[in-house]
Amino acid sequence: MAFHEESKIFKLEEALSYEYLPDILPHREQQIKYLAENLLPASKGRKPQNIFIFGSPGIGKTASAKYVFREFEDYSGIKTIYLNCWDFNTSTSILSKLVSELGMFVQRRGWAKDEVMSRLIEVLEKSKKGLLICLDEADQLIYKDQKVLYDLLRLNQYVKNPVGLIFISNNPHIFSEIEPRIKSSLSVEEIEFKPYTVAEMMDILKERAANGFRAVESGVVALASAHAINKGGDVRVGLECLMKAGRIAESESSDKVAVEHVRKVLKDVVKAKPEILKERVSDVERMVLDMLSKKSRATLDELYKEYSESVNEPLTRRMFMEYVNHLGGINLVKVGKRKLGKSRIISKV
C-alpha cells in the first residue's frame, strides 16, 4: 500500500496558493468593512448598494470579496455567487449559471435567455433568499456582453428577494460607455484598492510562511517581499517566490526554507508575459498585442488608426486609450514617458 510521507518543509503547501483563503486579510481591513456594510441590507430583505472593486492585479480585491461572501454565507443566511467572468461572459451563461448555482436544473444549450431567465425568477422566488453576485474581471462581460448587466439589475423589479452585484476589474474605467438605460440603473459605489506597501507585503507573506512551511530562515520573507514590489506589488509574485523556494529546499533534503533558495528562484518568477495570457485579454486587447508584435514601438495614434481600419465599428479613442492603458496595468504593454507631439509612445515590455 503507497503511503504519503510527510513533508519536511510544507505544513500546509495551499497557503502558499494565490486561491487560498486564509482566516484573516491583513491590510484590507478598512475595504472588507466597507465592502460589508454596503452589502448589509441585503441581510434585513432591502436592497444592497451595488460595488465596484478596482485596482491593480494581486493587491487583494478577488481575496476580500471572497471573504466577505463567506462570512455572509455562515452568518446570514444570504445566497452568495462568484463568476469569473474569463469563464462566465455572455448572458446566456451567465443566466444558466445563476439558475445551476440555486439548485434548478437548467439545459447547457438550446434555450433562449428568456426562457433561462424566467427560470432564474422561479427559482429565486422559492429560495427567499437574498443574493450576491461577484463579476470578477467584469471588463471581460462588459466589453461582450453588457445587456446581461440591464438583466440582472432588472431582477429587484421582479423578485422580493433583494439582489445586489459586485464588479471587480484592474481597470476603473469599464463602465465609461455602457450604454445610457443600463448606466441610469447601475449606482455602483466604488471601492479602489492601492497597492502595497513593501511593510504591507512582508506581513502578508509572512503570515502566508508560518502557514506553509515548518521552518524559514530569517530573511527569506523580506527577499521574496522586495521581488513582489519590484515585480509589480503583485502578490502572487512573492508566493510563487516562496513556493519554489519550497520545492527547492524539499529536493535538497533541507531543514527549511533558506534565503539561497529564494535567490535560485528569483529569475524564474517573473511579471506575465504576452505569450502567456494573451488568451486572457480581450479582443482589443489581443489586437493591440498584435500590432505591438509587428513592431518595437508606436504612438497611440498610430495604433488607434491601424486599430480603427481593421475594423468596422471601432471604440472611440478614449476608450481604445483605456484598453490599453489597462494592458499597462497587467505588465504586458508600457506607457513611454517620452512625446512625439502630443501622442504617447507605447513599446513592448
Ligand SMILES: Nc1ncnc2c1ncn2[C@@H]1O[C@H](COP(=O)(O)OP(=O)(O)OP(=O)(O)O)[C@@H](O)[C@H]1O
The other form holds:
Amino acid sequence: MAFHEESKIFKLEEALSYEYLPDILPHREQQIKYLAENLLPASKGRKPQNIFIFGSPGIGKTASAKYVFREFEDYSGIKTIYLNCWDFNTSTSILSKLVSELGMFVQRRGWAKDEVMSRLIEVLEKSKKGLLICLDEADQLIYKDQKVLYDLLRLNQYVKNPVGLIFISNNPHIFSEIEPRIKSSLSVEEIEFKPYTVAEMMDILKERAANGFRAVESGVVALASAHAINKGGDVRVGLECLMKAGRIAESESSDKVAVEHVRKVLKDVVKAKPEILKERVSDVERMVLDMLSKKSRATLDELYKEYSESVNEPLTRRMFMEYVNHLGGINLVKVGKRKLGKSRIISKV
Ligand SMILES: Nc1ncnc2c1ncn2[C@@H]1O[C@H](COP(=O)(O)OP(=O)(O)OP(=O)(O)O)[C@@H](O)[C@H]1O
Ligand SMILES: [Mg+2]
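Given the form predicted on its own, corresponding form predicted in complex with the ligand:
Below, the chain from earlier opens the complete complex, with every other chain and molecule after it.
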C-alpha cells in the first residue's frame, strides 16, 4: 500500500480547489435564502418560481445554486439536476440527460427528440417528485438553441410534477431577445449577484484557508484577497494564490504558509475564467478571436459586419455586442468621445 507522508502545510488540499463546495458560503447567505424560498414550493407539489442569476465571474453564482441543490437533495425530497450548458446545449442532449438523471435508460444517439420527451414524461409521472433544473452558463444554450426553452416549458403542461428552472449567466441580457411569448411564460425572477468587496473576499478566503491549511501566517489571506479584487474580483484568483503559495511552502519545507510565498506567486495568477474559456470556445467566440488574430484591433462595427457576412443565421447586432462584451480575454478599449458601442475598439489582451 502506498504510504502518504502527511503534509505539514495542507490539512485538506481540495478545500482550495475550484470545485470544492464548502459547508458555508459567507456573504451569500441572503441569496441562498432567497433561492431556497422561491424553489421550496416544489417540495409541496406547487410550482416553484423560475430564477435567473447573473453577475461577473467567480462570485459564487454556481456555488450558491449547487449549495441550495445539495440542501434540497438532502432534506426536501425534491430531485435536482445541475447542467452546464457548455456540455449540454441542444434540446435533445438536455432532455436525454434529464431522463438518465431520473434513472431511466436512454440511448445517447439515435433517439428523436419526441421519443426522449415521452420517456421524460413517463419517468416524471412515475416519480411524482418536484424537479429543479439548473442550466448554468445558459448563454451557451440560448445562443445556440432557444427551442429547448419551449420544450422545458411544455413539460409543465404534460406532467403534474412541479418543475422549476434556474438559469445562470455572466450576461444579464440573455433573455432580452427571446420571443416575448416564451419570455412571459418563463417569468423568471432575476437575481443579480454583486461583486464581493475586499472585506468580503477576505472572509471567504479566510474560511477556505482555514479548511485547507494547517497554519497560515497573518497577512496571507489579505494579500491573496487584494490580488483577487485587483484582478477583477474572481474568488478563483484568490484560491489559486493560496493553493500555489501552499505548494511553495511545502516545497521549501516551511512549517506554515507565509506572506513571502504568496508574493512569489502573484505574478503567475491572473484571471481564472479566461483560462477555462480558452478550452471551451463557442462558435461566435472562436470567430471573434480568429478575426482579431488577423487584425488585432477592430471596431465592433467592423467585427459585426465580417461576422454577419460569414454565417448563415447571424445573431442580431445587439446580441453580438452583448456576446463580445462578455467575452473573457478580450479587452474593450473605448476611444474618443463618440457614442459608446460604435466607437469601441476591440483588441486582444
Ligand atoms: N461566498 C463564498 N464562499 C466560499 N467560496 C466561494 C464563495 N463565492 C465563491 N466561492 C468559490 O469561488 C469559486 C468560484 O465560484 P463560482 O464557481 O460559484 O463562481 P461563478 O459566479 O459561478 O463564476 P462564473 O460566472 O465564472 O461561472 C468556487 O470555488 C466557489 O466555491
Ligand atoms: Mg459558474
